[in-house]
Number of protein chains: 2
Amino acid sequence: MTLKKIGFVGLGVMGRAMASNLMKAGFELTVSNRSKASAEALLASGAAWADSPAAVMRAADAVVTIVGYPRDVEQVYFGEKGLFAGFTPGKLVIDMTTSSPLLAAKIGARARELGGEALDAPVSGGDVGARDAKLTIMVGGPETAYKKAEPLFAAMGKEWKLQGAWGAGQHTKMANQIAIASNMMGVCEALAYARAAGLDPQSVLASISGGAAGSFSMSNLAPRMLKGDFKPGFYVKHFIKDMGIALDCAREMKLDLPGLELADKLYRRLADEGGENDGTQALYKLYAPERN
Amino acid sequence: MTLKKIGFVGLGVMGRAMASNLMKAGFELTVSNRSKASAEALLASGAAWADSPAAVMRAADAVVTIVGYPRDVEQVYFGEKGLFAGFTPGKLVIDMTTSSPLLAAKIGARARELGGEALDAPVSGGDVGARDAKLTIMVGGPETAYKKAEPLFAAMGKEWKLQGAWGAGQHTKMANQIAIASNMMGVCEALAYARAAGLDPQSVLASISGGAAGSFSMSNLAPRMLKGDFKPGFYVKHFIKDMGIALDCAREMKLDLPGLELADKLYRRLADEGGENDGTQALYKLYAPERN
């Protein structure tokens, strides 16, 4: 069965852009969100509104979710008016929130129990990637469900890959966040050092960002750090959520990740000092001259 | 005065390739090295041999040095038969070793006292960059000397930039190494997590290396980590030397760099366990499954 009627729950910056790309690709959309205001543009372009995740589920063959925290995912799926309250055999749910691999497995098991399927499919690429349909999508779950969902992924992303069973998409996203976490310290510390040594950090960046020290964060976030532009592309509070999930999983696996532990500690300090709604590049604030 | 007769001290893997590129660009070379065997190919192509840095200095308008540790630099410049023993007014010395910014300033002051000039000009780009004349060169010192040295930089590198006064080249290189240090933890930890979670690390890399988690190290060193290829591109022992210099400088500046401190601690542990002659990607060994 080819998917046609799609439900969408969670219309934040990411979700709105992704839902809009699904509509552009020709899918019939029914949406739901905590605040209806965020749905206005989508409704104006022809999306239908439903009052609850359960109602979205009843109206659709497959539902995509992208909300904030694992507790929101839990509520959207297992709440009284959650998706599973409207789930019937043959249906598919796809959680694109960055969330817990264990919760992904719990959702998968419940969907199968009810005669359907579930995928976890968190993304990277940020608001720009969401808008331009250039997300990277990391998927966990059964291959049949993955094949069925591919037209949706194609409408929202530029790369997608099945990484394994339920939770494997989430674990892959965790690996992504783990790499970013330590690198962000490296970028901040390189800039802080350059400044403290009396160099021109812009000129230093020009010398080092094209070589072995180069990274996406150095090219894209270091310039914002130097301008003092700490506006969120990706929120500190959400990064802390992600690092917390990764650290929980690592502890479960008895894996020691000292770099991630340190980055998590620094980001929590930043949040404690009021930076939780800044973008992740605000880590640079901890290295400000007046603090050193 | 245009430089023509160039001396070269330090014929390791980097030095041999750089000296060879200077010859290809038409400079007349006189070389010296602890072991003469390393000079054979250069001598066969027409370079002259000198028995000491002092003798090299007497034979040349400018001398380039690239040796191992700051103590080697100290010896090559200030030793009994060191460069300054053969230095005369109007001459130029360029230290391309990654070394101490303070030592660079000491060399600069001494050269000026003797009526000449000095630059510190450490590089990034590794053995491949040295061979292909594609090094990035980070320079500190007076602008007149920098202008004079540009034809040499052009023969060895693809980018060069004056970053400030004596020591500024070294400080820029330190910023480069600082960024690499924490990022290397992030790359290792992402791979270790993927493996521990039961994913295929190659497949995870394919998903994450093109996005926000991407970096030179992830693209170039993670594949070697996964193959268990720990052969040195860049030696652990030299990276520890560099991190030590950066940490000393940071302490001097009263700058706290917790990511660098942690990376330094991990690399020292790796060296203690016999990994000092491995390449820097061998940090991945500390995250091996049997240790976690």
Given for the second form:
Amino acid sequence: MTLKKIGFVGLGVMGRAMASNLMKAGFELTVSNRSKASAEALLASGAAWADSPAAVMRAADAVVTIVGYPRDVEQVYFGEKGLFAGFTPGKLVIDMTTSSPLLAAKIGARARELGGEALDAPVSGGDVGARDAKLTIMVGGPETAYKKAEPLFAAMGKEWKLQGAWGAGQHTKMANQIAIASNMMGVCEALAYARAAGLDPQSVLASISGGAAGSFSMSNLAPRMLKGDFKPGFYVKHFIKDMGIALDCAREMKLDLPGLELADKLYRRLADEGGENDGTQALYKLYAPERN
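Switch from the form predicted in complex with a further copy of the same chain to the form predicted on its own and print that structure.
Only a single chain is listed, so you will not see partners or other molecules.
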């Protein structure tokens, strides 16, 4: 079945842009969100509104979700008016929230019981990647569902890859977040060192961002740090959630991740000091108090 009518649940910083790109690619969109105000631009562009995830599911061939926390995913799928309340055989659900691998497997099993399919497909690329349809999409689930969903991934991302069975997308995203966590500490410490040494951090950044030290965080978030721009492309509170999931999974696998443990500790300190709704680049505040 060719997917034409798409539902979208979760219109936050990432979701609004992703939903907009699906519409630009020609898909018919029905949306739902806790706050209808977040959907106004999409509705003005021709999207339809539904009052619940169940209603979205009934209107669509496939539904994409990207919400905040695993508890939100649980409610969106299994709640009284959740997606599975409106699910019928042949339909597809794609959860793009960074969430629990175990919950992804639970969703996949329930979709199969109901005669449909499910994928877990968390993303990387932040607000810029979502806006520019250049997300990296990490997918878990059956290959048949993956093939069916590829036109949607093409509308939202630049790279997508099936990593394995249900939960494999989430585990891949955990690996992504682990790498980012330690890298973000390194970027902050490099800039703090440059400033303490009496150098121009902007000039230092220009020299090191194109070499072996280069990274997405170095090129895209370090300039924001130096400007004191801590607006969220990805919230600190959501990064803490992701690191918590990764640490829980690591403990289950009896794996020691000291770098991730330190990053988690620092970000929790940042949140305690009022930074939970900042972007992840706000970690720099702990190294450069004058930026607070």
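Model, not experiment: these values are computed from the prediction. In this text, the rigid core denotes the largest set of C-alpha atoms whose superposition between the two forms falls within 1.5 Å. Numbering follows the first chain given and starts at 1.
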| property | result |
| --- | --- |
| Location of the hinge, rigid-body rearrangement between the two forms, from Y77, M174, F153, M225 | M174 |
